[in-house]
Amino acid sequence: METNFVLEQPAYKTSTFQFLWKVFRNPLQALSDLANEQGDIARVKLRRRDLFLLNHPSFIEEVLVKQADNFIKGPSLQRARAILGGGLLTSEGDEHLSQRRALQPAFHRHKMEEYLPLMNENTLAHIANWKNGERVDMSEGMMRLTLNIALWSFFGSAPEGAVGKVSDAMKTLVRLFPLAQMPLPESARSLFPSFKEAKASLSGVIEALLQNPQNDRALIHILKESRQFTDEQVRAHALTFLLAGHETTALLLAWCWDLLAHHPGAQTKLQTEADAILGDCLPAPEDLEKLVYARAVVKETLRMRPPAWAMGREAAQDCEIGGQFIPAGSTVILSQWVTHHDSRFYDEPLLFRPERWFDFEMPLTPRYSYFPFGGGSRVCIGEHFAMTEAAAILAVVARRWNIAPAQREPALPKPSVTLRPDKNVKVVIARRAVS
């Protein structure tokens, strides 16, 4: 793909109707197809607002970083206050950085000495169970063992049936999400009864977490003292941290063990890596940057399969990029999916292939032609927990157990809020006769 700087509406534009007919297919394929069409910026037309697509880092830059005061969270994710409330997710401008910095001290790097042993342990009890020859759904698995660690290391505590019916309601949530992305009133929103209860449900968790005397989790403290949270705040960081905390996490997890099924060469790697530098011991903040093939696969695993797959963001005020005037009220969009596929950037993109992030054998690339976390001043706050934890189950797994594919092709990408596979990720687990 030639670098293309649209200064005016392309002769060649691609219609509306085609361009959603494409999205509502396959959002994937239209995004890639219509940055192959028109290159770096690309332009469409959605009845009276503007859509442009950028592909270029220099341009992510512009949005996430240079001109980040400009660009405001999308409609879309605006309306995710109807699950996730006012939390970090949501909020804006002033608001956004102060909650930042009052959160800030629960993530940074010296902490995860604190969230490691939890991750250990979870990891432990989640395997402790598994058979030899059995079948295994890594996607419930994972899905479930993210979210008792991020039960215990944020809140210090996992009530009984919280997991459960955490995990239920996330399943309905995904499932109406959009729902809660039309323009609707709460009022219209609760005739859905499983909506409406889905939120109960969380709500329940969350209080009965609050309520805990004896969680002295650095987070929780954070929510609980500061003075500058309401209530209703506290609340709503507390429930996107739980599902922003594991949801993610737990689907990256699970695409690495379909990629890493299915490159067995690529896991006997980890594997090696795993019995040299742990042994018998479980991952210590030592041993993390060590696991440097644990972490590559992470990063790969990323790239090609990234949980946060596009962004939007709209202009609030006129502004140019790249030589293109992008009216205010436009509606921006960044890809992963397509920035981490551009061959440009990446040598045979289509190819799982970790050793790509060692240095010797990654070229100099531009800064943002690799966000899966995104960038600029809302990267994601948990990167560092996330890439922690990734790597440390990879490795106490990979060091006892061999995976197998129990299906013969890898999952599809199926894009939603999230990048999930089209099918839930299964594989044969065979214990490994290590010393």
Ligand code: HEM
Second form
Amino acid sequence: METNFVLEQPAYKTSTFQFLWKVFRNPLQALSDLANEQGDIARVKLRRRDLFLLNHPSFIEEVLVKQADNFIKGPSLQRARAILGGGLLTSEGDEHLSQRRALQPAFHRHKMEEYLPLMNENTLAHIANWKNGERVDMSEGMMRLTLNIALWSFFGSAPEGAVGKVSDAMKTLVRLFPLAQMPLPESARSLFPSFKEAKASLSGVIEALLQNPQNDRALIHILKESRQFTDEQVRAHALTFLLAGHETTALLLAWCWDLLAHHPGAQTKLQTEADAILGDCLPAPEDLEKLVYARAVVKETLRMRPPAWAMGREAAQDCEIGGQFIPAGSTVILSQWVTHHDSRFYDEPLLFRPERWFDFEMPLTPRYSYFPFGGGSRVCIGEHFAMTEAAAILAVVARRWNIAPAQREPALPKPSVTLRPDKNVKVVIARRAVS
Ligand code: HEM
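Shown: the form predicted alone; wanted: the form predicted together with this ligand:
Expanding to the full complex; the earlier chain stays at the top.
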């Protein structure tokens, strides 16, 4: 039988035990070391299947775009159903496609015009309580701010106590995420009362949001009017957008403030731009294109501290990528952390240099050397929302406040379900004397 596959597999170059030990101790270093040892395609033998780490943009494109039908979400994400139910993040195949088509209009680029005023208002309300010279916890603060924005944008209100309940539940779920990852029956998970309580608390918030008669936002309109969604799916989607719609953006912003606090030169450029473009106004949709430096700060932060630091897929059938045979059932890992730090695509990848994103500096970078929002048909549906929100918040805050580090060293990245700072980002704020 003719085949293009290289059926004679080369010997495994990395010891399974060593790799797993490194993953246990430091997953980011483990993936970087694997890429350094083996190059664009790394392979490790696991108990029942092989694991492949693909490190070249064209191989990443194969998985996310060209052979996307053959790569289903890894079992770990399927297990995230234990938290999210059958929402957009966890569905597959035709079901995913039809859900995505139905929900897409709520996230179209032109919809940002509706969301931007809510982002601005919430940001102003958030910083209204700041006092000159005080120490501010940006990790906590950005979590609350983006959660309020998600509540107003997707559900049209922020009911009393909702922000506190969702933040508390999120903390519990992030702490217990490894439990959700284990292939346990639902009944076993229920043995952990805090897991059960966090889920019940979130369900209560979702119920209140869905019952609110004034809830006229585009997302809810689609969920309620489209006949394709069962009641259970409506709740699963609402929960997915509430959680996915604030947590990653909050982390991105906390990382932005950490990097800006430790790079005062970049902060000054951000402020100069915000002064010139915004003056006494809040960002309007047409300003976003002009906030070139703010967007470059966001992009550079997503490169250096990608909240989604690795994505897993499973090969449904035997296939081939870059001459490498990938057997059905193999786990394939694509890592934003590894690729975004690859010196073939980024000069001095460890340096925070927003200017590298100016068009003239970066004309020929391969498409998938940068994929903070994933790619292909499963690319993040909230990409425009998150980019708009982050750039607007940076500009509004930078126009009014100076941010200095309250900690001597920048935070270190700590990979969990998302890439979090190892300690909360704290800054000291000083009111700017702006004309
Ligand atoms: C900085 C902020 C964000 C980052 C870094 C991010 C990252 C990602 C990534 C990498 C994926 C693809 C996952 C995969 O293919 O396995 C994804 C999917 C998704 N994101 Fe985001 N996201 C962000 C903000 C948002 C926001 C604001 C929303 C909601 C409005 C959102 C909702 C979703 C949903 C529902 C999916 C699943 C899409 C699908 O499978 O069709 N995300 N996100």
